[in-house]
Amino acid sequence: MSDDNDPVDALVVRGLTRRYGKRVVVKNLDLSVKQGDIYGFLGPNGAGKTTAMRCMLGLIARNGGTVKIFGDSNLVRSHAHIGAIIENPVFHGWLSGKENLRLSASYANIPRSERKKAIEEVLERVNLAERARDKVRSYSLGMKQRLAIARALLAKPKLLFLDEPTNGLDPRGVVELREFIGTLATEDGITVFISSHQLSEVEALCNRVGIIHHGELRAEGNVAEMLMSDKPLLDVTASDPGALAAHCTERPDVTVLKAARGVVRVRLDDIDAAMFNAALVQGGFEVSALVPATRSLEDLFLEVTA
């Protein structure tokens, strides 16, 4: 029996399928997002992330499956609770940020008497109040992303979909957006569903993730729990990292997770660190460092999408 204080399901997807001709882009997708989650939706390019999100929002038809938003399978009614940025946000460049939001407020059926206050609140919320009267064509990419979020927040949604919101942002913009999304969840109580290629940002921001590959969900769960590993990980530095990675790939007792910047990360499946080090030295490798590593979201992503 569930407790009254248990979080409710903000989004439940079961068996979601989308085909284009004979090509299946999303296949029997199941996932669930609890109220209050910041949920990271991950996958390589072409994995089906955007198509799946468009199906969840009712922007394109599903070939199968169900979608429930806060328990309601009627997506027309559910839209009252949803804000979304799917793919690149589009604005009227010759209008100001505030004028663009006025148009959006009218399309969203926000009562005329409430529009001015709603627009001022979201502009302040995304730190665009001082540039609100400037034409959008003068905005930087980061400002346009913030304006898109302001537009998505106009109707005070309970669930916010963000599709690759950090695309094109510089490192400072990425950090600022991450912090802002965090405050939406903690201060505004908004559940956030975010697709992204920025794995380190997702790891720092999201409490739950789902990883999709070839249209199928390959892994889903709590980030901290998913990153726990029952087998030790090592970062190995040797004189010839390319040869080391090739050698380890052929070994049945270790798994190569990644090789970058001269360091090979391996998982010890059936050998301890001392024996592994001795085997490398015996194999002619000059090992300069053997450092215990912590499993990252990138490691998990590479494992399940291999």
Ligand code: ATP
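As the structure is a computational prediction, the values presented were derived from the model and not from experiment. We call the rigid core whatever largest set of C-alpha positions still superposes within 1.5 Å between the two forms. Residue numbers count along the first chain shown, from 1. Compared with the form predicted in complex with ligand ATP:
Rigid-part assignment between the two forms: residue 52 and residue 73 end up in one part. The two rigid parts differ in orientation between the two forms, with the smaller turned by 10° against the larger.
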Contents of the next structure:
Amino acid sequence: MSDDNDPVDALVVRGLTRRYGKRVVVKNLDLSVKQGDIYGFLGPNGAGKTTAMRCMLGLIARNGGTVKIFGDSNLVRSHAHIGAIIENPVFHGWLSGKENLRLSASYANIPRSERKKAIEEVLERVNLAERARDKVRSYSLGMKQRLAIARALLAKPKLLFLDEPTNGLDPRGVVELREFIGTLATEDGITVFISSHQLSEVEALCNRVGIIHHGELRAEGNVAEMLMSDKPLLDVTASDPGALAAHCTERPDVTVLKAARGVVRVRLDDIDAAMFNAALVQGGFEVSALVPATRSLEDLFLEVTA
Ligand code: ATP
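Can you give me the structure for the form predicted in complex with ligand ATP, which would complement the form predicted alone we have just seen?
Complete assembly follows, chain above in first position.
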């Protein structure tokens, strides 16, 4: 039963399907985003994320399914509530950041009397006010990305779609953008739908994720709950990591989740840590560390897209 305090549905997608020729690129996709969520939309290259987002935004037609934005399936009305950056944003390089925003404000039907204030506000918000009069061709990639966000914020959206916004940014740029997106949600109350390959960023930023593979939703839910494991995980360091991984793979009572830099991560399916340690020693391994581990979003991603 719904409660008055339940968050409102910001985006509800049901049965979304898109074909290119005979190839079904998005298959019967269901997902839902509540107001206030920062929702991470994940999937390997070619999984269908951009295609699905384009369909949700009505930029390309869908072959089936419904998309409701704040309860409304009417594209024109729902567009009043959304801002989006899909793929690499394009600007007029010979114009300044401010001039580009003036153009966008006129396309976005922002009343003439409100444009100046709206542009100044978004430039301040993305920290570009000082460079607003410089030509966009002189901007760094990070500045262009911030200008794109400023443009998406012009019409004061309630739901923001960001398609791989950290693409090409350096590590500091990635962290700054993550922090900025967090403040859009917490300070401006904007619901964010973001596709990304930066799993550690998504884990730090998003409260919910959906993972798609070959156009199908493979997992969706609250990040913290999805990362909880009902069985213990251990990072094992021992002599001969290759042989250790092979040994563990053959055991019926554990599952090898990954092996990297000499450490083998196992899930204890049907054995406790002490017995497992004893079995390894008995098997001739010199065990130097057995450390309880927590599942990362990367682990989950690799499992569900295997
Ligand atoms: P990435 O993470 O690499 O950006 P993605 O998950 O966003 O990938 P899409 O760009 O949606 O994936 O592509 C999904 C599939 O649809 C791919 O196989 C791609 O080749 C195909 N595709 C995308 N656009 C078109 C198009 N215009 N015509 C034909 N096929 C297309």
